[in-house]
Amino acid sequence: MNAPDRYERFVVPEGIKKVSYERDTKIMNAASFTIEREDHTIGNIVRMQLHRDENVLFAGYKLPHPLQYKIIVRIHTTVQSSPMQAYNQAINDLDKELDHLRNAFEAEVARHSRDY
């Protein structure tokens, strides 16, 4: 068939960066981040984390095409921050949240394993 190979959804080809940054030339403190080999799952999580930042005026994402395995995240910030700072802060905060979730899960599994 004409369908691409399944591995193309996940494996970033050599020579292509996982995340690329492009500054918006028309709007001050705005930029787009292209994240390769990701979909709505990561796009929505990053968008919602960006909305928690008081310096972020706009955060959204889109999938350019269903057969292109990338998302484009647009961020517009106040003058107190930059899109790069907001993106990095969102990723770091998500990393901490996921670590906390994993630790809580592992503690509950250990507690239930001990009880049974």
The other form holds:
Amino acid sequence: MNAPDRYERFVVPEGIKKVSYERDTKIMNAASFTIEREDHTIGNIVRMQLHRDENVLFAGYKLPHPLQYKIIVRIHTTVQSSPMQAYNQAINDLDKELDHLRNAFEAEVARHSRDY
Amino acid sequence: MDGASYQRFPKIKIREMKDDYVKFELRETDASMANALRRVMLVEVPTIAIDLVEIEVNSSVLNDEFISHRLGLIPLTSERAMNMRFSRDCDACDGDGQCEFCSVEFHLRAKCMTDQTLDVTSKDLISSDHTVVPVDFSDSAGFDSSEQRGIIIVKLRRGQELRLRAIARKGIGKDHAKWSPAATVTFMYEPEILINEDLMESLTLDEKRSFVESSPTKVFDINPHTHQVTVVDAEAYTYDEEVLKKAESMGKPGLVEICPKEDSFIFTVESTGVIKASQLVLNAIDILKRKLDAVRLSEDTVEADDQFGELGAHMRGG
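Output the structure of the form predicted in complex with its partner chain; the preceding block shows the form predicted on its own.
The next block holds the full complex; its first chain is the one shown before.
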């Protein structure tokens, strides 16, 4: 009767930002990004991509509670970079990787349907 | 952006491809990407399924809710789904099925007039859109194509009747599993199996046989002429470690060494038939790209932080 709507798991409510950014008040170049209505799918690929960046000293994500549909990504970088720069870079790199993956898969599908 | 790029260039090789099945190798990327693709294929690639049912007459043995639930689970061809709107974001209608952008209407009329039971199947659903119809499994399952075989919804006896209107909508598996386009999606690390030949040669033929047989799947075999143990199918290995335990119990630890290649994956994707398996993979890549686009920082967040940065620098300087 009072069950929340199912779509609340993946639709960002009005007036709430998809991504919010909060700087760490004590440590230089450290910040948390709160991403609404996302889970391990995004959290884990962003985290692993950030680990490839040598200016990133720490990158981690958590899903605070299974019924709170958000993740928190925490990034700590060297002075050569900033959490925001590292985050943007990670997303751009993943985006390009997926572009490459799409082209590679399409080429394989074309090759496969021609050969068989 | 002045930062260096840490982009990867994954490789793909398709091994087997059928309409509802594809097996491929994914290389030079990591488990997070493989798992993200798997998760997106399961619950985030949209399909079309019946979501609203208006029952006019139902004198069958099944109650209205039961029939509605069964209708929801019928797979509908969903090539259109990627270009359709979700009815909750559709501004052309209120999601009542009158709108071509977000819904497809179905009608079903069946009445049993004979003494023989009448099977009401998915074939009795009349669609308003010829691109969105119940999936036809007749030839793939090996049935005679002349035989009319759909998915049975309910059986009627003499005098019973079922008449209803149903509205199919676009949705994703996260909302309800009826919208999931994937039957199974799995990936495994490609195993690398190395046999220590010197140690292996110290075994008798019987010991070799019992070693080969200790694997529950056929990974190793013995060459009938040279009596050499060889790897016939590394991928049949299920990481059960039975052969390692066997080697240990024979007092020959290190007889074989098995390690998963951490950047190579073997994917198997099975679709429910609503879209082609290859299309499912492509759609998953598109959806994942869209998701990444959505989590980019918005302009005002960046601006707010720039001001904060100036203020911070000012405070540190003063």
